[in-house]
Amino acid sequence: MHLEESEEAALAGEHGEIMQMAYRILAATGGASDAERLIPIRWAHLSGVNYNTIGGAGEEFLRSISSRGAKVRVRTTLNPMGFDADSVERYGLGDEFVSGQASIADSYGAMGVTQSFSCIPYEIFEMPRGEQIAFAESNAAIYANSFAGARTNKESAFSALASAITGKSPYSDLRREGEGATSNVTVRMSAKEPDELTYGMLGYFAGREAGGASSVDISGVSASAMDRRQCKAMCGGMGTSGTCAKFRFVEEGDRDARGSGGGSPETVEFDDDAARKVRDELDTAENGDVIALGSPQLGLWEMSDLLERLRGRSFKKRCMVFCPRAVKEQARKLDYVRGLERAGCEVLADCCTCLSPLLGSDKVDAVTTNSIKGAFYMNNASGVGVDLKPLAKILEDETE
């Protein structure tokens, strides 16, 4: 990978270890992934931000380079923490994490990150069109490079981190100029009555038939059939199961559908049976403890949308609404939250579905959820079984 002078300069010490170690990284990533050079972006969106993920270690290094000065350099956005801090106490969950997680966001905050806590940037920030950036978040980074027109590599915590204190990354296939990378394999969608449900199986079928393919083409669906629950369930579910950030919407028998030997493309069949065996796969629980929506967090729209779905009925079980705080707060000011708080729902900001203690397995042994994101850690992470489910079944066996 070419450096330019200032770059070398930077990798050599010149300007301080912290951007040293930054680009170092860098270098690592840019190698790995073919990288021609390194270019700058507008914006990176960081992962490591859970003291569930990242724990004692994590902190420390975090508390480390940011007591010594380190900067970033563009707008910098976080994913989740661990819980809402209005209503931790609530919780139980210990002084050495809520105290490491604080220390996390001090960290963060430190550094002139905006702590967004949210895995849906796309829809509190105006998203950059044709603009490079990096997000480390899998469905961010797959939603931006699919349907917001920006260009992102799937960055890892260090890689974004590093971006965010250089204003740069490496400019790998998936930043190139027109469609980026190819595809070898295309997905054809014939499940029947789709629901987010089968969208988000739909993505975790494509990210794994994808293999080690950084991009995935997906016939017999468009993106004006999707709403946005669906088009989130799509890009969490590619999200967890393989290294695929992208896909693209093609036609049958579309001629620019070529793989990477310029041939074209396998085509694989999502049917209603391929949708069964994922379900299967992640479905583990007959019931679940407690209802748990929200991974992706939900958006203003989502918001809206359960409240008048709900029209006045309430969950039988405690029901868990995971959401960014910019999104709270507009919901508060709407009058949403008070409605999903009378439906019986606990609305929690800054944190989600995904390995959070909030929902570990020595607080619940099963949860209710429609995210295949959610399940997929749940059930392989957390140690908790999953009823999935689509979220008009939840409201229809949930709520009374």
Second form
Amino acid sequence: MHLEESEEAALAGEHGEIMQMAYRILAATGGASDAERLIPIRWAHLSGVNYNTIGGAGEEFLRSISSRGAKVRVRTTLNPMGFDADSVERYGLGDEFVSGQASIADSYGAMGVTQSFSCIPYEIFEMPRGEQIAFAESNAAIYANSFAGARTNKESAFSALASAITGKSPYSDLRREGEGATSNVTVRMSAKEPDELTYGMLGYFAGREAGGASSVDISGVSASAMDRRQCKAMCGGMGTSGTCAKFRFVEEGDRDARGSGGGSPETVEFDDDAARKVRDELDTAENGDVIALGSPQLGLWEMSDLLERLRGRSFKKRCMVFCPRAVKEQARKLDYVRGLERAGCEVLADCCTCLSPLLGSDKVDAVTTNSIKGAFYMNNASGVGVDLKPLAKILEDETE
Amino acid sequence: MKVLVEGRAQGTVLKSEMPINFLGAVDKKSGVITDRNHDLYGKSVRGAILVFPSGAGSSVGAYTIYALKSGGAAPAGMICREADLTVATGCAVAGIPLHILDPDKFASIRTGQQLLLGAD
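Moving from the form predicted alone, what structure would you give for the form predicted together with its partner chain?
The complete assembly is shown below, putting the previous chain first.
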């Protein structure tokens, strides 16, 4: 990757050690994405916020760089952390976790980062169509590229942090005008009667099939057939299994509509059988001790829709509903929170189903959810069993 | 071949045919693979030359790689067939040598083999 004189100087350490680290990260990012130069970005969204995921090593790293004066140069927002500060004392998390988490939040605050604590920045902020951004949260990067018309790499926690500090990112194929991203495979969706769980599994399947390509083509379905919940589930599933940063809906057999770089010659079927295989991999428990909704976090429409579908019924067991604080505040003003609490929900801001210590193996044995993303991380990282079912089935089985 | 993070590393090859989601699949304290559906399930990456097609999944995996290094449980070096930003930047911050190999070269590497990265 070619660097300008001032960028070379920063990489050589002439602008201090924080800038040097940031440019080292950008150099590795540029090498990994075959970019020729850096370009300005206008918004960075960071992952690496939850103490449960980055631990003491991550907490110390952030404390170290913020105390040495690291500052963000562009608008920068944050992924969820481990708990909702309003109710954390009810969950018995332990002092180490609570103070470690507070330190991480403080470090980001000192760097000038907006403490949005949300994995759905595309729902709580206006998305800049056609603009260059740097989103680390995997579901949000895929959503931004595939549904919102913005351009981002599937950034890592460190590449997004380096972009926040420098205001720059490598000009990769995903950032180019037109159809820069290449796809090697078309996944044909033919699973019957799809719900959000099916779309989550489709995303998980397609992300895996995409291999190392930056994009994947999907046929047999179009965006207009999907609701917001289904779109988010698909982005969440894809971000969990793959490295691709984007998908495109294509018409079956339409070669011109397929990926550049020779098109996507291979077609793989996502049928009921393929869906069953994904489900068998992640559906590991008969019954959850608790229901968890929100991975990705719920937006305002999903809160309203959930309340509407409850129609006065109540959950028979605990149901945790995860959303951004910005959504919880609105939902409170609209009385959705009161309605959901009356139906037995615990509405939690700033955190999310996947990797919250509120759903750790010391707290629960198994969780019922409709999230493929949540299911992967609970099974593998949290060591918690997962009872996977779509929201409609959860409402049918678990309410009265 | 492409060197994404320079440096010398020596160790025994631990090879996987499956991408690795460092956040969900690797215990950051012990370096043991915790994903039951992974071909390296139960094995530790500590001190190895870890050879795998690419990273996958969570962007936070970069912190996992850094945490593995801080806790002394990191691989000595890594080799991938395809570059991805999570592994590249995690290795850059942690100072773990990372090479990207052509598919033929990648295919020829076997678990148990001794390898030296960064020799001239």
